[in-house]
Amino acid sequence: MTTMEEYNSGSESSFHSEEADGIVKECIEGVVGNDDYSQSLVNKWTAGIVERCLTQLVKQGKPYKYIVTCAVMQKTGAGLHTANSCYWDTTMDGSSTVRWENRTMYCVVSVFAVAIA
């Protein structure tokens, strides 16, 4: 059995956030594909962008909680600023932000992993 000090001391058990940027990419592919911009499946992909993400990330057994925020947004030439701030410890959490577009639509995912102690 891995004890809690074993997962801190080894860096598996850190947050990379590229490999979460991977993650969240083929999740946003996945539920939207090639889809066009459609108002009345925007609750529909929201929902399954962050269900899949949750998913995908929690079965790499690490010893995180994660936050999932996902936003889309019509292509229409409106200007869209997202920020996060966080306090925590850098050394262990960490966050990643993924901005996804096809040729209607952008998609914005963000996850907060924070580290159990």
Second form
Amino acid sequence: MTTMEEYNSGSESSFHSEEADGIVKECIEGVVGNDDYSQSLVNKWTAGIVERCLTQLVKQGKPYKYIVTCAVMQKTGAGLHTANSCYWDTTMDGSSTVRWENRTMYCVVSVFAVAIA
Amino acid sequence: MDEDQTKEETTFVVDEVSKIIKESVEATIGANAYQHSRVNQWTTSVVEQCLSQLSKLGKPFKYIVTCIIMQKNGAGLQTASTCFWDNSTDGSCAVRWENKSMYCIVSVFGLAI
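Mind sharing the form predicted together with its partner chain? What's above is the form predicted alone.
Below: every chain and molecule of the assembly, starting with the one above.
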């Protein structure tokens, strides 16, 4: 029991991207899952995905500010490139990007976590 | 006057950041047509240029810059972002740019230290 506690208090001071990955995948599946790309619904989807991810992340109760971005693109053969660059404290802050797809669309979600001093 | 100046130095000024973004995008891809082999280099260059200009401002902020470049092909693209931060000091700015063959969307998030 004591070893578990020690492990937990150590891990609270850095960002765990694997945990965030899991949370993000669940949120995407929950909102978009098996649906086909739909121009009229895509607005609702992106908003739904970012809000759900943020709520789940904040629930973890860690001392972080979060930024969640989501891009949903229809599969038509067009090329899409994304890049991120961050100016922050590399020991405490972190990010995680999840690329997901189904038959008709791609979804790229990025989570950035910035430690509060 | 002094009070205004110190406030300027510690808040996220959207117009200033927007200008920096536009300049970086124009300088990197301004006159170019979409090229699959170069787009990787372009996105990296846009975010790096933005970031170095932003850090030159010398404000007490951490920055996150994201860039999306998409070929114009009729596909639909929707992006959204949401933030959990301090509303009084943090801010964001997104710029959508396009030319005949591609779209470029750059977002900058500034979080006060």
